[in-house]
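Read the single chain below, which is given as structure tokens and is the form predicted on its own.
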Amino acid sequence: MADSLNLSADEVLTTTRSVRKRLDFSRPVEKEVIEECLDIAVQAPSASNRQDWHFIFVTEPNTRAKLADIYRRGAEISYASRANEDLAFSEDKRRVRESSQYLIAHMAEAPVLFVPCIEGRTDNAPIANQASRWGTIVPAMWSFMLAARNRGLGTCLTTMHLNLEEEAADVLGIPYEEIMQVGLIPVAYTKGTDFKLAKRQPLETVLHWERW
């Protein structure tokens, strides 16, 4: 087993951050650690207790570079679609944008790229079908990220490569018509492990009892 930070469940849940600038690209991630985290992840609940998920971990440098290039171009598509948004970002949003740009520039350097997938596509499907598919894979992804955090690893769920999902499927040999990619997650040890609680809106601004 990999060394654990021995965090409590509450500590893991409240300090698992989207890590970008503090990913340690110089340190390899052991295959055994990835498999430990995935062993935990597959215990996550799924719709109708179906486990029709698949998990691709990419360590080969040339393939990582191809995925990183797809991610960069997918990000350009996403940013172009937001071109008319108000550019008067808050300082928090400005920092997030800056760290996102950093990850775009360095994605290929992550020692492991994780591509979670699910059987069955939801393109143009009714909302109930979409919720079922995404609700099956997302808990497992989050469980992986939590397990990684407790082992000193950082992760960041990204989705912008999905603008070019079919191209990524070709790179990875995924049967696009049958299998849907859900994200692209860099995995690396972190520079330091002292992640804090994030600033969030007060509960009273998001909490509803009985009805809206």
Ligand SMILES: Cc1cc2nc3c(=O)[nH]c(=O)nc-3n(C[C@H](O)[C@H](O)[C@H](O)COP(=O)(O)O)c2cc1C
The other form holds:
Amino acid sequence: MADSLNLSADEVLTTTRSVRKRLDFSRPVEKEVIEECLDIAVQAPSASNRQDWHFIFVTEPNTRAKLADIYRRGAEISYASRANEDLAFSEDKRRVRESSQYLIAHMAEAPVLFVPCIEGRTDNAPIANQASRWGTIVPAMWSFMLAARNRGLGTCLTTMHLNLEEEAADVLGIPYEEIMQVGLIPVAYTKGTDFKLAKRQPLETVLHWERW
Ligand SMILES: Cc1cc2nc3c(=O)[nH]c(=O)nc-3n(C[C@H](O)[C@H](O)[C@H](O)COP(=O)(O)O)c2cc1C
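If the one shown is the form predicted on its own, what is the structure of the form predicted together with the named molecule?
What follows is the whole complex; the chain from before opens it.
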């Protein structure tokens, strides 16, 4: 069993941040702790309990470098498409962007890169099929990230490499026509284990009782 921080469920749920600058690239991550987190993750629900999910963990440095390069180029595509909307930068957005740039530069150094996958592509699929596919992998992926947090590991869900998903499928030998990648998640022990609640929109701006 990996060492646990013994956080309460509420603490895990409220302090699992997107960790980028505090990922400790110098400390190896044991296979056992990854498998322990995954054992917890697969307790998540899945559509019709099909459990048609797949979890790829990459530790080999050359493959990590290839994925990191795809992520960097995928991020360029995302940022180019958002050029106009980001003209007015708030302080919060500026901080996320700076942190995100750091991860782009250092993705290859994360000791483990995690690529969650789901069977069945949703390209042009009806909305119910999309919900079932994404809704099958996201709870398990998030459970993995929560279990990792309670063991002193940091993660950051990223999606920008999906701009070049087929290229990443080639690198990893994923049958692209049948299997959809969902993200690219660096996994590393964190520098310090104290993470805080994040600032969020006030509830009254998002909460609806009875109807919209
Ligand atoms: C669907 C999704 C996609 C995301 N994609 C990226 C990404 O490509 N790169 C990145 O650095 N962070 C990415 N993030 C992390 C968000 O930037 C982060 O969750 C947000 O800034 C709030 O910070 P927090 O998770 O620490 O509370 C993504 C998060 C989600 C939920």
